[in-house]
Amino acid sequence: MSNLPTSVEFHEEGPREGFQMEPKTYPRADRAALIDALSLSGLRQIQVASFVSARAVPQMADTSELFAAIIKRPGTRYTALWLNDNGFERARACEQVDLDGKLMFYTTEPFSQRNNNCSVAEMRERQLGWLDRYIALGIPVEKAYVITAFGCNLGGAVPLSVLTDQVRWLVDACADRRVPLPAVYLADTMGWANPEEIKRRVGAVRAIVPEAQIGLHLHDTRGVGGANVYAALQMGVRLFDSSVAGLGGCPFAGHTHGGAAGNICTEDMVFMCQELGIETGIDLEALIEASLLAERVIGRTLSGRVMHSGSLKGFRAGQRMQEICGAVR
């Protein structure tokens, strides 16, 4: 089945997942400047940082102060990640945070234990508590993530039935509380997905919850992130998490040589979609400027492609060709 969407939405996670993966903490002013630059590109959602333990993740110790330092742009939501009650209360207390009701589920026991210090079953029960809390506070549930939906370095292959069982449980839990579920995100946390498996699993989940949108949180761990996005587009998927300049990744994945590639690169995927005639609502040139700023802040060459080659806009207008020919002379 091929059904390219007319528009897609990219949710930017570089400021949180990207900087959280780095071994050092970068100046708050630099991170705020990057978020402001990303805002200028027209992104509809930017995940700024996480409210987590400063001892476990010192890079996120100043999250409240970072939110206070950014310039919020109308039309863009500025969200955060939390993993427990304390983190959620800190997010609620920070008035600059745009709260988004989200749920998280795991498919494998080893990664659930390593990432959240609980079993898969215990994580389910915690999510029931989050459902009830969101309802009590009037916070709409926006999406649910199934983590390691394609496979896990720690737990091995994830049968399709394990994924669909989690989704069915999730749908029943929401139905019991009469809570709508707008979106289900499948997370390729450790880079096991391939284009055919993207189609297979998106199709299977869509059959269970046809009224919800399917979103994808993809990593480019093994170089097939772009191919996976294209396969998802052919299935009509229009919601993607991504990271500027390809920042990010999973710190607990245990990749063989370390330093594995991060999330799918926002500007590369925006370029591909725009070349396919799919509307993104994003100013690619502004996004490239933001990615180059990210590279200057990080202080090393980053993995994005379009940020280094440029878009085709200048070439199509003839401007770049004139510049190149003038330089040759």
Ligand SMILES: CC(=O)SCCNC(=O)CCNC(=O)[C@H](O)C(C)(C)COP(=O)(O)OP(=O)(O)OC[C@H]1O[C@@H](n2cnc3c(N)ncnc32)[C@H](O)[C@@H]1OP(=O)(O)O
Second form
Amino acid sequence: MSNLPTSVEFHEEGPREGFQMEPKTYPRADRAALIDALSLSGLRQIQVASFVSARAVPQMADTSELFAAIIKRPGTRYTALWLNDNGFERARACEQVDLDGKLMFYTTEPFSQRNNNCSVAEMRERQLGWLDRYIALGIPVEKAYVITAFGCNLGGAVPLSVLTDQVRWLVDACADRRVPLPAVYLADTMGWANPEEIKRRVGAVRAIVPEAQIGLHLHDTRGVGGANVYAALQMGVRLFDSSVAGLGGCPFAGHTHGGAAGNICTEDMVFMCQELGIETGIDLEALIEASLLAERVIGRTLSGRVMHSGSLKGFRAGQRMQEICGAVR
Ligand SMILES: CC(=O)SCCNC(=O)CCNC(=O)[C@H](O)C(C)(C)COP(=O)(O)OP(=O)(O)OC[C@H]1O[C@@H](n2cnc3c(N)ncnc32)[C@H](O)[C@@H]1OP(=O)(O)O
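Now the other one: the form predicted in complex with this ligand, given that the block above is the form predicted on its own.
What follows is the whole complex; the chain from before opens it.
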């Protein structure tokens, strides 16, 4: 056997990244039901939605109300995304949000401008303000994302040095403030990674921050997501963002609505881990039930594979799951 980790953690992003990518807005009750179903699978972290401009992403207009509509399960953290000060203040004002101190770095100008309305350098400078604010508020600085860490539909190839420069800057910023390094997430926002590049970039980042955890936010846009996860597991990576039923994508990234696969699919990756003997803490059958619900809510066949394989037939959903799913017509 190789150096595969004994356990991994999947952070569910489908409710935010999946619905932001859909061309229409879905009823809040259905989105809340999906989140409640996901909770029953034992996921430790679910990103519920984002606090962004409703004009830019109308599907995220009711994030505070959505948080109020879900039933929080002890043992699961319910997080949110923000991209600017306004978004962070809205998240802070919403008492149901479990705040995780996040930092964001871009690697290409066109995507930084399109997604965040600022330059790569400006976004980096803003992170100093976010760091100081998290520290002042006693919010642990948990995650630092390097967005489009492998390549960008708008800006093209991303040299490794651009990624490592951002990581070195983060190291200095944390050292200046004497805070521990957050987990460093390499985000393959647009599905450019391949297994060898995963190994090369994870190895390069680990060489800079050997004491930090490394996480991956991967997309299966071009069908390489599972292979990339396997390469990451071989590198000992234990933190992954993923989406139920393979929902997801960024509406500002040049993806095709509805057609292309989105994020790596949570239940497919949980299945792979289980087959490899890696502990996930997730009840796969309950998760498949949630992914079937996602398909009913969205109203089309989704890209997840395990849920369509029929291999777990005979499973009977628990009563609570039946109630949640039964409420969605
Ligand atoms: C990789 C990923 O998947 S990331 C997720 C996908 N991307 C997104 O969700 C980006 C959505 N975009 C946005 O939220 C915004 O356009 C931003 C954050 C990029 C730009 O924000 P700013 O530069 O601060 O915007 P600006 O000050 O020009 O304001 C533009 C409008 O958006 C509103 N706005 C900006 N940020 C927010 C926010 N966090 N919440 C609510 N409204 C906001 C402003 O109030 C303003 O509204 P108005 O035109 O009615 O007055």
